[in-house]
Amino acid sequence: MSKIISAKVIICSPGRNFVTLKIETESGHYGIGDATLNGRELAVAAYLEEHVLPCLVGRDAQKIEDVWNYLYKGAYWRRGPVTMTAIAAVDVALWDIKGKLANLPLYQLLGGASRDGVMVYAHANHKTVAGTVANALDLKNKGFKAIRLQTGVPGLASNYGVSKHKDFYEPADGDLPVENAWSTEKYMQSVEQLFVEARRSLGWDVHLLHDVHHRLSPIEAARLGKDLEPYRLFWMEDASPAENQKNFQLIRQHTTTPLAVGEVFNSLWDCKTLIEEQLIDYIRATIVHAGGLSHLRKLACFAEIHNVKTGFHGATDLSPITMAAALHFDLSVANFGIQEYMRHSDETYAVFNRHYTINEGYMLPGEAPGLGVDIDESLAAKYPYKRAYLPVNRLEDGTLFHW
């Protein structure tokens, strides 16, 4: 037995904000897991301090599986995002624990490399068609075989994807939530164009994605997929949202273009349907929200019998210890498709340090016991958390629209 005895939450915020829990046992060794939820990360931080933290203290670190389903279960209101981040969190430290005590790396423990590398996909985006495919072309010269592209939209002052530096990503940048317009009617018109220069600059030897986020109906969805056709994408992710499982039905009738979603999921139950009547191709719910790598591992095994592949969020809403799980079990898993990846800031970097690497668009863990991940704590204490709230979308005439 390894006795739990000491768990605690850490909430820093080295240009953006994370939860980190941090479980230690008896023997010495200790975990670490990411609680972080965009925009919502205090809910998390309460949820664990007043009613998971309590009921580890004295249980066996070494017990996974009854654990997660002691703190799933247990608690009788079901997933959730604050929930299966809450439970994500400790799933994760525990794995780590448990990599630490075997003294491998965790990939190890989870069956060992099913691959050499794990591809991921960097993200070019700027406010012009133009300057995307530029950026576009920089990433494929450093390496990167995949890329996601996003570019601003003619008549709109600020889209999604279209971040204020081109290496990093936060949208979660106002005290307050910041109100964006959206127009489909403009986006529909301008977004084909962006793949056209793209092909024509980067050439087929590249695979090209791009993120609709949530913002078409089925049809419209369907329309751009078949749009889309001849420049032969990777995936379209989120292309419609995904709460009535079905509307992918009508996606997927009029489109062979790949169809990704789920970032926004926490169970296996949100893409059941999607999954089973295989109306996506790959599955985008992260370790971080979705109830950790255990929870996880079920998810891909059942998506593996239907075809359907791993394409997990990967943005700096995720701190480098989702990461580096989400590594673990990509290099891992049968059925990986892609994993997403964004460079977190240098501050991040110096309050997580980290045993994983990416050299020419792919990535490994290293062979660190657990995670290979750890948090500077002191360091961390200099960056206090700072309320960030992600922005807010409405139609031109004034209605709320999807974020």
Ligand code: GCO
Given for the second form:
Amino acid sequence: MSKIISAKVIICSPGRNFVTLKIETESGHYGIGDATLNGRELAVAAYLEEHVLPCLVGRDAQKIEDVWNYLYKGAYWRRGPVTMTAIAAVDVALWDIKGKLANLPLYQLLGGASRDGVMVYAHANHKTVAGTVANALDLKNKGFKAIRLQTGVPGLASNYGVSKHKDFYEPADGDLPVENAWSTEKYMQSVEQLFVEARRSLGWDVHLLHDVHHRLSPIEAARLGKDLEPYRLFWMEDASPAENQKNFQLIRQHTTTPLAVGEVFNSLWDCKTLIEEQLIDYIRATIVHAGGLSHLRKLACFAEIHNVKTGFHGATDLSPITMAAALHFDLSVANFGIQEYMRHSDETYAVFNRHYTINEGYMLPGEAPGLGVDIDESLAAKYPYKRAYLPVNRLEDGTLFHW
Ligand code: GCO
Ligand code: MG
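Okay, that's the form predicted alone, but what's the structure of the form predicted in complex with the named molecule?
Below is the whole assembly, all chains and molecules, this chain first.
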């Protein structure tokens, strides 16, 4: 028995907003979990503070599976991003404690290393094709084995994935949601050229990825997948919204471009059909938004028997705690595919001390007990929460569209 004696939520904004849960035990150990849900941070903080933390104190921190079920089944109201992010924060903090109690890095508790390193994909973007390709070349020369390419669309003032900073993409920057304009026709006319130029200057010994960010209908996505086949993408991501999982039957029928989906999913039930019918190749559901390591383990096993690999979300709105948890998971899981990597800002890294490393396009979680990430609470206190919304998208005639 390792009794929980306290639990608290830490909200800070070192470069961007993060919500962190810290759980302490009678034995003098503590664990941390990420509870950040971009643009809806305080909803998760309130869910934890008002409804979860009062039930945690006094419980055995070692009983991770029991606590998970207590919070999931015990709420009666199931799933949803707020609930599943709150459960994930508790789950990851308890795994961190278990690692510290065992004096082992988390990947050892998850079955040990299945590979020497975790292949990550980096991000190249610019408003022009030439600029994106030049940034990608730079990343390839730094040793990255996989690169995601995004570019501006002629005729549109801004586009998803095209950043103000060179090193990271930070879309949640409006005190109220910024409104962008979208045209599928303009996008479809311009995207192929990006991959023509990319293959011309990067060659074929690097994996290329692209995120459509849920902007196409199934038949449009099918056409884009077909058009991009000659450039041998590693994956086309979120080609179409997936609430209706059957959308992907149509896309799948028409193209051999591999498909990745799932950063907005929060449980296995969101992708059961996609996986069971082998409609996708990579599942992107992430530890922080899909119930933590305990739920992702079940999802990954289910995916494994259906030939679906993992390709977890790793944008900057997932804190270094989630990055570390993902790396332990990626290193150990049998059906690992790839891990998204976007560097955090220096302010973020100063608040979250980390043991994970990156070398020649591969990452490792480090050998510290538990997650190998800590939070500097006094530094965190110097960065108060700042409301920040993700943008919204409208078609050129004003119709509200997917962002
Ligand atoms: C990705 C994602 C992100 C999301 C962001 C929203 O592939 O990394 O699409 O860029 O838009 O995480 O908060
Ligand atoms: Mg994405």
